[in-house]
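The data below hold one chain only, encoded as structure tokens and taken in the form predicted on its own.
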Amino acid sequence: MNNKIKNVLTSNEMIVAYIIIGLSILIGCVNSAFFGVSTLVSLSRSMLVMLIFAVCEMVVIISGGIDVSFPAVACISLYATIRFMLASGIDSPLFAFAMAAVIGISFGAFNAFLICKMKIPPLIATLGVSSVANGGTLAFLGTKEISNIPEHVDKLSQIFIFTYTNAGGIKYSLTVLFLIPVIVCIGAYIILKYTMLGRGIYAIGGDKNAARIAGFNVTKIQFIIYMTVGCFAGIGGMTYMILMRQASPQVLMGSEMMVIAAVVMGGARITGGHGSVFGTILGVGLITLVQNNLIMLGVPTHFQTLVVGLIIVIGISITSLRAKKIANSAKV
């Protein structure tokens, strides 16, 4: 077999794809209703927000960093925006996304400042910013859930790309907000593959000093990365709020580990320098598939977290072993 084809068939992305196919066949054998448009629509809706976060986190990890602050940034962005809009009487979806994005960019710049200028390790810096954002939300903005969303913002949850009705008359609708992660994925793919910025991101993750010697402005690129993550954390938070039709100050807290796991499972190395948009999509798809459909296999809800954890450990172990094998081959 051609080595190039062999490498593709044994790549991290394909390993995750094999797991997804195998799990899908298993679930489909138990419940034939799984193989249908309704399942595809439900999975697409479920992975929507997580995919926005995961693609941005992938870019950070490729650059050799990590960001655990995005759930807190998303929460303060969506909550502060809705509080302001209700107080001011503004009712514009465009304003909602713009304000959430600006708040997110501000926190992203704060992350970048701590990491680039203060030389604080990314995990510690973003963990601190997460505490500041979460604590600030609860202390200054409140703790109550808000269900009276501005009318025009709320209407976005009722605009669909298409609607599918199954044999039982049940409707499954794919929200227009699904276009957001599609745009994010396409944009990230183009930037990473075809631009000098993308090459710089991979270079910094591979060796920061070598990237600097090669002429890349490391500080500028890191500021762009973390500010972009903050921007889309705000947009992702607003998207989640619209889908749920209520604003909560802590609704996304705790989601960072699952997102990072999906990214690493998709082939991104936590040490930096490696990762792909396609792999991240597969990683998010696998975790969403497991979370949403294990009940079809008769797995009780309280066991689902355990199963997800085992799949993550196995998937990451395979990725790690493959990376070690490649490293050893290079030495030889």
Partner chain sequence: MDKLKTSLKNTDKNTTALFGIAVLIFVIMGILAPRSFLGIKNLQGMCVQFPEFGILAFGMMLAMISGGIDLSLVGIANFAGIVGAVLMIRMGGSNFSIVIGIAAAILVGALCGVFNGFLIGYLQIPAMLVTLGGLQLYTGLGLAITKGPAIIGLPPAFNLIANGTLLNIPVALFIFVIAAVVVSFLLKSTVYGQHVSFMGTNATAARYSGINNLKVTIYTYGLSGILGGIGGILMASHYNSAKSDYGSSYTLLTLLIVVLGGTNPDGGRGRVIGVTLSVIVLQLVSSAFNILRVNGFIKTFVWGIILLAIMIGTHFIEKNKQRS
Contents of the next structure:
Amino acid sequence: MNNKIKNVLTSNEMIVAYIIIGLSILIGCVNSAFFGVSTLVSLSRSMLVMLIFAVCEMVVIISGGIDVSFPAVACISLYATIRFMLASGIDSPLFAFAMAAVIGISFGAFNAFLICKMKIPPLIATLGVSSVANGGTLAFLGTKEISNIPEHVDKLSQIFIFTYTNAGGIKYSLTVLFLIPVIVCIGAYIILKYTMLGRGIYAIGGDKNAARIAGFNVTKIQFIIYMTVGCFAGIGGMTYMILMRQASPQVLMGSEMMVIAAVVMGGARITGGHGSVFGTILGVGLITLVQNNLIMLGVPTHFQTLVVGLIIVIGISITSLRAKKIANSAKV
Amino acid sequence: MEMNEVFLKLEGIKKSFGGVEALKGVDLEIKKGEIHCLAGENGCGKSTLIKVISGAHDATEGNIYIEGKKIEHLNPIDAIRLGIQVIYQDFAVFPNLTVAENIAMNRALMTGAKKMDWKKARELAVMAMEQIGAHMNPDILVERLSVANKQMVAICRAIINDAKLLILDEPTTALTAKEVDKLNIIIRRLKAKGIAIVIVNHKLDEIYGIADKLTILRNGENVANGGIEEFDRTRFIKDLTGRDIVETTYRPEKSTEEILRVERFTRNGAFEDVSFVLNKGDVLGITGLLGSGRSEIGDALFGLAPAESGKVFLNEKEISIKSIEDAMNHKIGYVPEDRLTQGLFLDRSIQDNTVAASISKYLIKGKLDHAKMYEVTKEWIKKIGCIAPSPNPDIRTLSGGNAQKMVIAKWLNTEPKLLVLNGPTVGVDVGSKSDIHMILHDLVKAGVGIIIISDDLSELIQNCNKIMIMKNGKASGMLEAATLNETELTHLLSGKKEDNNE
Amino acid sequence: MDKLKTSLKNTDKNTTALFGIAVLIFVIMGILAPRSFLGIKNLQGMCVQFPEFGILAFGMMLAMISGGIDLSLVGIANFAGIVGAVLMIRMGGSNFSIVIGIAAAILVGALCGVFNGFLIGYLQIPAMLVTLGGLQLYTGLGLAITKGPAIIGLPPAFNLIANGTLLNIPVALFIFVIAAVVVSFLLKSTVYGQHVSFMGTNATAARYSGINNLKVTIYTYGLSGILGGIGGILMASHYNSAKSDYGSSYTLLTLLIVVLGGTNPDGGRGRVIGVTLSVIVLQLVSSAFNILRVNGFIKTFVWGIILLAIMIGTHFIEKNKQRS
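Same protein, different state: after the form predicted on its own, show the form predicted in complex with the partner chain.
Every component of the complex follows; first up is the chain already shown.
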């Protein structure tokens, strides 16, 4: 039992947690304003969309694949949807999310087709799809930023589940959209842990061939994974648009690197088979914390990228070295 | 349960792949509660036969009866439903999942469960482990288990699926002697439950230890079939290879010209205080059970995992081997144990494979001479008797024996003074095997020091004049091969005699 | 003549396909817009654009041949460009300062690459992760120096590297050709070149053949870093300024070029001629779109299509091969 506690305390997740706690204390010492509901609210808002993407990316990485197309898919989903809604006069949040999800799913299916049926390595396949989706958006749908978002959709950004007013009378409100990543995290946790589909995802990442022998339908599972990622890329894109109250055709491009880094720091192994929702939340949390609050430590803005880069390199090194240590440790 | 009931019967099974007949009419009968060994050299059709039984291959001709019922088209799922379970050499377990999950996974999939029931998985795992007497923490990840325990997981997984026939594909290759004994106990337990067991193995000593029946395959036919008591060593080898064994033994003239001297070689946890001398003309055989330190000595001489203390003299000059570069600078070559992953660049041409260890030789006036590499490879192909059309094809197109010859050629091309070969004839057909032995003897005559590390005792007795046995990292003294026979060597190896005395 | 024959025999299907596409574009454009497409201005313009990402693509190719990947190239390029630019300006912009700046940029590139190689080879962290973090790190270092805005006021002579011409041929093209020849020579005619492709094919077998994988890995990423540094110089010269987020689309672009050029994503195989042709094809496509006044963003779209088409094509060729 003691061993078990020790294992939990030295797990990857906990190491990230320690870093977060350490950093928080440090920031809090320098700037006591850090410890407050307001920080929590703004952090939650900042990590909202990244968390949706990261949980999906984690599922792909667990299965032994990788997806770099989700930012492009998110952009095309949100941009095509908003263009269509403006042109047709439809104004329904439900429709907005549904259409974005459907577009995302079709790109996900295309990814899965290339990876499972055409046997293209996931990195290359999703890279190609990213290029097609991003180029397609800009070339055929336009490059303009759209700010006249249909009223009912736009209103979503003004619905809050929680409002906090600090001593100075400044309001901090947590948007209702925060429920989306919460649902995604809980859903992913349950599916990964308590369904055969989830265990199949781990099994494929552990040993694809053994999974096939055991009787998993590997192709089907991979299709489900990539289509789900596509679906939530669409929803995530739409969420981002509502949050920003503006539709931009390539605003999310480039975020894939940061998302993958967050997932890996959270303990997912890039070689597949390992990863947890909790770890990913912490990974995203750490990166968001650094991005948002370094300024409180007196670190100038132009040093932020460097510090984030350092943290990523160190975090990734620790994760990889730990995986190696486990692989080389004495067997029982 | 009726023990003498026939579980599986094969009649005239034929299987061909694109015109090549892998199985040419195999008959086989396996009774419940019987331990049946299946032996045969590489390429005899063993694995094809297993795949036919497990439903992975459809037989081209012939009948399959299971429990007296004729089965028309056996597919993998049906085979499992009928109680046929195969444990492959790599066990097909999931390293990233827990023991309990690995054991329970197949069952859950078979019943079409949608939910993962952790409690039930744990119960099943504990129950299965109890049945075979294994003790593992059901919540530990399989990647943390030893090879033997991974195998236990695979066996547990098979038996909870109501296995009636368990096929083990070369189950002992990666096990230590103790682990083999433990495995045999488990197999006997399963036998007592009435489960039929097929073991693929070609080591006679291990077969004697466990089998009731023995079937020998050669070139896709079963050439011998019967109770284990009907086979003695001579018949076994004759049936296996199709030749009478000519006991050619290598007995060189004595020489005092020293090639290699190793003194008090030690690497913690691998071997300690190992000393030996290799004179001109000697072929030294090093043997021992898995984990005895036999391979580690080879690794140390090649600088892969260098010795921590001790001295090495090559041609009477002390040398230090701290890295592979050191070993190669001193002209030491190493033919590794696992040809496919360590020895060959499968997707590269024969030429690339031949020059891989000696590229810098072809640097002429600052530029690599590819034409010369081609010519040299062509010469080696001829000299070493490799059957290949030209240096151009990928090496994966060659048979095991021919590929192994090219691995040796790769090292000969570095003009070694000492060549260490770890399992030089594993997975090599009989013809190439004797070719390789001839090559080695020619090398010795040319003054190259040869060390063969092997667990093939007859290979050692026939081809070495000196043999050293490793046991728990310690070396026996130098034994003269001329004074040994295989039975004695086996006893020395497993230390059974000494154990009895204790 | 014999030599030509063997070299033709050695060109694989991928190279032939790329060459075919290039010729096809020339023919089509020669018919559609002969004046503007084949005009010296356009040809010169093309040759100014592609060297910078073409040279980065060589770095990516080396990493991929070794069995890895280098996502940090653009970060290295910008960081190197920034260091070079700062030095040149600090030293007053003389010709000597330009030489020092260029040398410093290449040195910075090499150091960043060696750092990548160390993490990958010695600590054995997957290349993708190391260079992913590296991209962020080197971009961050660049940003820390510039504090955000681009560094301007570079010496005019420096500007000529990317924008000047020699005998009517852009200087940048010369640099690209030299890089191609050097990388090609390294891969084909040096011990390192053979070792890196052996390591990329099977790292374990390479080790068992006496190849020092750590050394080869550090060389590879060091070289990739040097190419990144050269790319950075070209970019700084081209834009007449240095900034930490120039060429952010180049990471994916170079990956695309390298795979399109027939480099095996699993390592072991890759050829300069393939990558060169692939760079040229991409440049021709985008140039053709410019002249036909097609929306410029279509080229991203078309690049993706070409990449996927070639991968799908390879899949079917492999499948047929296995069947026969």
